[in-house]
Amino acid sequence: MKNFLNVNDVNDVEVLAQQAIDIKKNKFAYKHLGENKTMVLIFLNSSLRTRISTQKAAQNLGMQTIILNLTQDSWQMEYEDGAIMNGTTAEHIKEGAAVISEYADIIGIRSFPTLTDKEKDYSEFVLHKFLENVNVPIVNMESATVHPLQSLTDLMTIREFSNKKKPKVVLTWAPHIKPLPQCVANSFAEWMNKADVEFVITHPKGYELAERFSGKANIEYNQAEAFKNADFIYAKNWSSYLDYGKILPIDEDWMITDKKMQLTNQAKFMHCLPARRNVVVADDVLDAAYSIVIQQAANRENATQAVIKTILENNQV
């Protein structure tokens, strides 16, 4: 693994998830790998779990970490080639990224989509601008289309809590007050399609994901039908991909409630967090014993550590 950009950088998702589970048993066993090395974490948008878990994972491996809030702590960056920089941007990505890579052994990058320009977002414009101008490995801490660290964590968590080899996993759309990216849903779908699970996506019509992400998943527009015999319910909102970045009018109530959870096979409830209570999911679900959102969030550290460890070993960084 040279970079960790998406699921295609992973040879076997199940093996990597198991490595994360094993690392959890002794977080400091590989501390020698990162000794005298630095990971720079670049944030172009807000973060809680990703920021803390990635920093902790790198430190567990003996690395120093530097956090850079690119929109606040540094010059405003220009990404367009041939730009006449007589506006608000003071530094071009060609120099900015190149200089950062002189200080770093690994770079983590987190950015969001515009939700207005589908072509640019789905080309992963910002992420690839960094890739073009650095000479060290990159870890995707969420980009315009995917969130692979979250998805590896999700698979790890499913394996920890599953009592069967091939559980039924349901990704369900849930309401939100504002348009959100498709990143988490896209990423979860492509990882589940490579895992040994029965995978179902349920959402209102008009919220179909891009086919390259939904893949071989069973698409079910009836949420109650999708929940039947499910072992894991993963709730997440996303805006429309077809009517890009828009919230569409829907007639049914898609919020996750305890009554809906009772349709399942005593399923565990999952969410990447943050979750808006009583909009996305009801209090009695988040507070229930079957909710594993905190354990899921805690696993971000271990999953990220498995990724950084692999990069350190494979690249001899």
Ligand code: CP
Second form
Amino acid sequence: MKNFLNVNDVNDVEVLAQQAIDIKKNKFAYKHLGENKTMVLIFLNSSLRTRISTQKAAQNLGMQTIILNLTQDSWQMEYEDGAIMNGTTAEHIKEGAAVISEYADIIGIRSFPTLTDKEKDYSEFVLHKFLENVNVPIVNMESATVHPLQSLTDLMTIREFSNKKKPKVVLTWAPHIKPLPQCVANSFAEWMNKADVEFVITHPKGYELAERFSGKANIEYNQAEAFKNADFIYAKNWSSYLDYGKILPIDEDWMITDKKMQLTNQAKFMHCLPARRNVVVADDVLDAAYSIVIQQAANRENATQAVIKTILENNQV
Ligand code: CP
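Having seen the form predicted on its own, please provide the structure of the form predicted together with ligand CP.
Full assembly next; the chain just shown is listed first.
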């Protein structure tokens, strides 16, 4: 693994998830690996879990960490080739990214989609601009189309909480007041499609994910039907991919409630967080013993550590 950009950088998702579970048992066993090395974490968007868990993961491996909130703390960056920079942008990505990579052994980047320019978002424009201009490995901390650190964590968590070899995992769309990216759902789908699970996606019509992410998943438009016999319910809102970035009018109530969870096979409830209570998911679900969202969030540290450890070992950075 040179970079960790998406699921295609991973040889075997189940093996990496198991490595994360193993690391959790002895977090400081590889502290020598990152000694005298620095990970720079670049945020173009807000974060709680990714910001803290990635720092912890790198520090557990002996690395130093530096956070740069690129849109607040630094010069406004220009990404377009050939731009005449006589406006608000003061530094071009060609110099900015190259200079950051002089200070870093690994770079983490978070950059959300525009939700207005589908072509640009789905080409991973910002992530690739960084890739073109750095000479160190990059870890995707959530980009325009995917959130692989989250998805690895999700698979790790499913393996920890399941005694079945092939559990039924249901990704369900849930409502939200704002248009959100498709990246968590896209990413979860492509990881589940490579994992040994029975995978179902349920959403209202019009919320189909890009086929390259939904892949071989079973699509069920009836949420109650999808929930039957489920071992894991993974809730997430996303805006429409087809009518790009839009919230579509829907008739049924798709919020996750305890009553709906009772349709399942005593399923565990998962969500990447943050989750708006009583909009996306009811209090009685998040407060139930079957909700594992806190344990899931805690696993972000271990999953990220498995990724950074692999990069440090493979690249000898
Ligand atoms: N799940 C997740 O990525 O959380 P943050 O946006 O808080 O980092």
